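Just the one chain here, the form predicted alone, laid out as structure tokens.
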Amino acid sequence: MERLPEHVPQELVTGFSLYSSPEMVPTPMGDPQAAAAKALLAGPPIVYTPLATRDGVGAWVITRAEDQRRILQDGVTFSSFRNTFSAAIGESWPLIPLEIDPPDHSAWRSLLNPLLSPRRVVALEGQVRARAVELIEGIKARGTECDVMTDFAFPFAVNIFLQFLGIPDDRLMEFVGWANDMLHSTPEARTAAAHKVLGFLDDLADLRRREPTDDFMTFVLDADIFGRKMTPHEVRAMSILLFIGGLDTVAAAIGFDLYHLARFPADQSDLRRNPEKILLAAEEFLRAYATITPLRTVTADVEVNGVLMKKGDIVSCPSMVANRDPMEFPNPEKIDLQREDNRHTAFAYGPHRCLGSHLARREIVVGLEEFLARIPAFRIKPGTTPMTFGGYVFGVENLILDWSA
């Protein structure tokens, strides 16, 4: 843990970590969102903790919306330049677009917008919703429980992904573990899942340029940026981030979903007999369960809220917190699955707002449809105990549902 910056007013000093606080490491049937809000919202609009990040890093929090609105809006005084990625191979170099600051992101961002637009994910609708089905049928095949998460989480939102980059899923699962290497493991996994990361996309472009087809690395490496084609280097920058970016969130999201759902069967009833009410509800489990912590780079002295934010300083806004914002949302601890004119921030804000947020989106919809379709009333099987956790992205697993009643 480094030490206190000077400039950090003792006051404003919390020891609660989105990584080691008690409710962010597993804990059985959790719920880290509501445990970060409840201890961050208590304090100041902006605190500052030694254990900001995975790797023990210090960083003021944003605990408001409108200030966290401020921050990811401004990409010039707040840096996204964060070589998450890189610097577990010793390197320094920036995610594309993710982590790309003005104004060459806009020319990135414009690049890859049509590939992830409302009308590109209406037309993927149709393999969504074949792939929810062919697993939840699977899975009732099978008997009258599932893992949510191996079994139709993670199986459903790479699948998409993985079918949206060209890339087929005969080695899915062994992309989820790297996934939860780099995401959730130690420095020396991390590493190791991001050289197996690098090499796979390295022989997927060697192969596109041979052998060039309909998907998303051979577009890569067709595409025209500032009068030029992308570099090697650009081309692995960018098709990372799409890889890594499709492998976690999503089936995150869906399986804190339906561990509300198991939780709450006057929630689940409702849904069942009002499938129209689904697509509002889906918004409120991204407002209530939100699962990821932008963080950003200050690149000159400024004052928040009142508060002195120095050239190098660390800022975290950690969507969960700034989503049950009393300030922002009426009752906000209540999960209300019809909330109107829901501002939430699970795909953060901004010009780095989430580029597969609609697809994001349709999968979460298309996958509580046919699973309350087609599964009847369900529970947490008895006997067993789901574990949620906070960090990088925050996450549940062990999560057994059961509908033999």
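If you superpose the two forms and keep the largest set of C-alpha atoms that fall within 1.5 Å, you have the rigid core. From a predicted model like this one, the values you see are computed outputs, not experimental measurements. Residue numbers count along the first chain shown, from 1. First, how it differs from the form predicted in complex with protoporphyrin IX containing FE (HEM).
A movement of the C-alpha atom of H184 reaching 2 angstroms or beyond is seen between the two forms when the two forms are aligned on their rigid core.
With the core held fixed between the two forms, A193 has its Cα displaced by at least 2 Å. Comparing the forms between the two forms on their rigid core, the Cα displacement of R209 reaches 2 Å or more.
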Given for the second form:
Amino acid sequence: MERLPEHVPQELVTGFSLYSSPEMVPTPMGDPQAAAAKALLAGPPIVYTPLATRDGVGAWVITRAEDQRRILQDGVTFSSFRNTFSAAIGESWPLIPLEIDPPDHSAWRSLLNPLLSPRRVVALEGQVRARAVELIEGIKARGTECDVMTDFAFPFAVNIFLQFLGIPDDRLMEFVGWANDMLHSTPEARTAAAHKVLGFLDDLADLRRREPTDDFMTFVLDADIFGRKMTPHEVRAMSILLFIGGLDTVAAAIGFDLYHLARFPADQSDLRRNPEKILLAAEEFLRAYATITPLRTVTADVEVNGVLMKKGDIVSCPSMVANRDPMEFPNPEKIDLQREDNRHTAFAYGPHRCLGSHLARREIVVGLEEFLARIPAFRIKPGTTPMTFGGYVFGVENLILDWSA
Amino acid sequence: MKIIVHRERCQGHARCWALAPDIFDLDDEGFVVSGNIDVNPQDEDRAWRAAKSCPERALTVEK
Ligand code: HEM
Ligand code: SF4
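Switching conditions: you have the form predicted alone, so give me the form predicted in complex with protoporphyrin IX containing FE (HEM).
Next comes the full complex, and the chain you just saw is listed first.
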């Protein structure tokens, strides 16, 4: 662990870490969002944790929605510039647009926003639904139980990405394998898988340079950015983010939602009987079971809510904590599937607001609609135990649902 | 009732449009269209809800 920086007052140091505290490590039948919010909202609005990442970097933790909004809206003082993904595979380049700052960031977003705009996503809905139905019918044909993450949530998320890129379905399982290794494996397997995916994306770009068609990659190669074409390097730094950005996140959201519905049968039967409620319920699930903690680097000394932060400090904004801030949400601990005025921050605030948020919402809503419409009343399979965990992306594993009579 | 649109604060969450597509219009990138919005009395309730749902606080209500 690093030494504490001198400007950090001792009384603001928290022992809580999103990586190592109880319920943040893999926990049987846990409720990690509630645990993190409870631990952090009991303390001052801003605290300092010596353990803000997997490798033990220290950071400020912003716990209240108001302060997170201010920080994440100000991409100049709070920079996103990092090389986290590439460093993990022994290289050094920023993911586009996640690790790019203004003003360049907004040029990238203007290029990408129309591809994943709310209206565009309406047009993609049919494909999303067809994928969900196919996976769920496959599950039904195999019996009366399933592992939500490996049989449904994860392949569903991977499948939608392949479709977005225009890659044929016969490569699905290969991609699921790469995605799994890249996100959930040993450092060596991670690096190998990342290189495979990058190699695949490079090949796809080469192919589309030679044979343009009406798909995402052709659009990217055709597009102008800063008055020029993209470099091959930029093409991969952007395409790979679209891939990893929508895998664990979407899968975890669907996982936590079905975990909730398995634990709370009254909510399950309510949504079963009234599927029109799923749209609003999905927003409440996004609030209650948010999974991501955006990180920023301070670019100039600044005071936030009475706390002095110095240039170079890291700041973390756990969305699942702000989403239970009582100043922002009345009765935040209550999971109310018809909650109104739900301005949650599951997709962050500010210019880096999740580019895939509209697609993600569709995937979640359609996934829940089809699952509830096709699978009878389900519960956690007796004798099995789902495992929940915290970290950079919160999640749930080994969620085995059972609907045998 | 009037909705004041602080366009510079909008980040394209599109919650306003999701709740009241007939009141809030989006551009091709998914940002709310600039310009304040005069709300018909029968739409006030929905417009209010939509404004309250904006995570960026880009919409304020003027009575
Ligand atoms: C429920 C699912 C999802 C959640 C909870 C989620 C969450 C987030 C959050 C919190 C950020 C901001 C990170 C930061 O500011 O540091 C973000 C950014 C991003 N997400 Fe998502 N995401 C989800 C699904 C997706 C999907 C499906 C895609 C791809 C289609 C995607 C692509 C991206 C991209 C490209 C960015 C970077 C945006 C930028 O930096 O301007 N996400 N996401
Ligand atoms: S809800 Fe707010 S941020 Fe979202 S589109 Fe409407 S005005 Fe913009």
